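Consider the single chain below, provided in structure tokens and representing the form predicted alone.
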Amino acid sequence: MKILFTASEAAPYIKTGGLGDVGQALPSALAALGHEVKIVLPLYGKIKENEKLMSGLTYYGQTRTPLSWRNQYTGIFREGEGKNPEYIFVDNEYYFRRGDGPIYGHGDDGERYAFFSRAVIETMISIGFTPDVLHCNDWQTALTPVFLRKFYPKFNKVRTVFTIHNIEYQGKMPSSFASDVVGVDSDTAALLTYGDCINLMKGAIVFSDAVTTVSESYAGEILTEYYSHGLSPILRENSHKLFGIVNGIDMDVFNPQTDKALYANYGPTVEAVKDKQKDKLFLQETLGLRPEKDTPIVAMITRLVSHKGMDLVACVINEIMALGVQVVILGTGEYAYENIMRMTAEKYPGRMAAEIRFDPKLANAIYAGADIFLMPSQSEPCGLSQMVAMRYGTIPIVRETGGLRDTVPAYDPTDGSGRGFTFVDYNAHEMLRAVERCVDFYRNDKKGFDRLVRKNMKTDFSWNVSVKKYLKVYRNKM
């Protein structure tokens, strides 16, 4: 099978949050089945200016993409020829060099992603490639099934999948953008309309074969209003084809085993546990915590914000602190919880460590040399951070929401079944609840928090399965 995979962003190119692993991860294990794969990504100024990547690209040619009244440049390069899956970029200095700031949140950026979401198709014509499957990520790919629809019939035999990673955001835009903008009639224009604007996230929904999100739970959750940000009653006439596949994450980079920002590398036997407790005490260290080994250190590595559910951890954070734990926080966000994990960190020093800044190596570290891993989320569509967790031995507390429900099932202490701690209301002292009962099956029972540890370890959260199901869509077999 063909496979034309595009997104805004997949690693190891451009990567701002799980889209990027997604970007990267999904068309690989795509290609390990033996489906020709190819990625198309805009060629940021960020990508042009890291010699180490660009050192890999060759300039293929160019071509003209129409965007209603406009006629743009589009320069094409190609990562190495014959590499499944193959990374192909879109260049376009006017749309997508725009310094050292971030990738999104300029004020042209639905003009941004019209070009590439078309150039997309026109790029796809002068590779001389044209797919089985066309598969677009969130609203700045959701433009691309309806420009293949409405312009180029040619391609009617190419079945389009779009992928919801995260509802929140759709493209609004504002009704001019039909005409001006996209270029289409009022007959397409209503289509893409919603309320008084145009969405381009419905569009895609509309125009697209088959519609999938990032876990079965969240393809329940989005049907609801409380969820699915005022977009429930469009997904619920289009049901018929809304599929929910967890994501996965790459087994071999996330690897405690072979994992080089670790201190000691170990695995999910007995005897290579142990060696997660060096990596303990060197986070203790690293970050200034006192070196006590049977503390347990609850770990956060999240975006500060309260949809993370940083607003609970706020409410409870000195009863948390008063259970003994350690408590360590890595990441950016909102200025009033950036300020209030610093400021406890300062009333609780040597068992509370507030690290506001991005680091992957860090994170890594942290996943080992925690126990405990909070993740409070409002809402999740899938998340990551938790099966990375477990894959290195760290214990989730979860609020059953979205891919943190499927990922995670409650442990049950009566025949040691389930993965992690959780939670249903979104409150704070269930929330503390949650990580009482979890310390304290640290404390009481180790034998049986260690069997948990290994037995997380060993779980597969690889695209293996899920693949399988994306490999369904395709060929219209769910």
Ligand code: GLC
Second form
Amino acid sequence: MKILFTASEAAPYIKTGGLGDVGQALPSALAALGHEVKIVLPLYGKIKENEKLMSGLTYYGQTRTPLSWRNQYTGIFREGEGKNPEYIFVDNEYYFRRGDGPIYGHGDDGERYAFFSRAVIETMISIGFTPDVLHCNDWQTALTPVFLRKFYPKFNKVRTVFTIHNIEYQGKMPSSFASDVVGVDSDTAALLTYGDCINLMKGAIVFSDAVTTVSESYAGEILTEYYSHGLSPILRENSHKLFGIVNGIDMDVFNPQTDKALYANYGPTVEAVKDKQKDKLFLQETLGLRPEKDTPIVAMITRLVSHKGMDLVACVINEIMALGVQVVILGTGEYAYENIMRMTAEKYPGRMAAEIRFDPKLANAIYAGADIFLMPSQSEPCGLSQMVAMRYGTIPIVRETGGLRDTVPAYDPTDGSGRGFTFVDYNAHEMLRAVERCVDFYRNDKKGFDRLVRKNMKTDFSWNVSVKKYLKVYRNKM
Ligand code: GLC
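Show the form predicted together with the named molecule, please, because up to now only the form predicted alone has appeared in this conversation.
What follows is the entire complex, opening with the chain shown before.
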């Protein structure tokens, strides 16, 4: 099959979150099965100013992209023949060269990504690649299926698939956006309208042939009001074409046996896993924690925001400390949570570390050195960290929601089934009970704990299964 995959980010070129990981891993998994895959991305200034990244690209040519009354320069840079998946970049400095700052959050994001969404199709025409499937992701590329159906009838056989990675961000624009930027008639504008504004994600849901989201549980959750940020009525109307497919992780990138960021590498055998202890001591030393090998380390690597469960953690952090554990927190986010975590760490010298920054290398050292990984999200479309933690033999504690529910079934001591500790209600003391049960398991059944560590490390979290489900959606065979 020929597949064109497009998103606002894909590693290794540009990544701000889980979407960037999926943008790399899913196309690679498809290509590994022999499909021809192109990934189209904006050529952000951050890429263009990076010599190393640019050295692999060549200028292919240019075309123009109409956008209502505009007609914008569209440069095309490619990795070139033989690459599969091949990354292709849409260049327009007016839209994408925005200095060193973040790639999102500009006042004209709507227009920037509307341009990109249409430029994807113009690029496809320029390079002469007509895909069987055009796979778009999140609101930034939500207009691509709309443009394709409205303005490019010659591609009516191209199947469009839209994936929701997070329903919170829908691309809401003022009503004038339909005529001024998208350039569509009032009938089409009505299809893009939701409530009192233009809603790009709604447009993609209506116009795409299939809609997917990143776990089965989340696919069910977003049909309800609590989780859907207003879109549940639209999704219910379109539920016949909605599918949940859980993300995988790249088992080679996330491999404690080869990970160069680790102090000591280790595998899942009884002998080899002992070296995880070395990573624990190294972590304690690095972060100024007491070098106690039998004190469980509870870690969080997260954005410090409420919906990741920080409000629950802030509420019972002292009770968690009273369990006699060590706590490590890595991430940035809302000022209030950053402060609470910093202040609590000061209160417990040698027992708690609050690292308020973005540090991928330290993240891996934490996945390896910690014993327990806490992820109490209020909602979680999929979540990748819990899988990485398990791959590194760190036992997850999660709230049963979205992908957390699907990837971390509750551990059952009677038969050893399950993978971690869970709680259902979004409540600080429910979470605390789960932490208590996990710490108790660590202290009073060390053999059982170690068995679970090894079992999780051997679990297949790769894309192998999910990629086949995507192919079924691509072929309309779900
Ligand atoms: C978003 C979601 C996260 C998911 C990721 C990749 O960041 O919040 O749960 O894992 O996308 O699909």
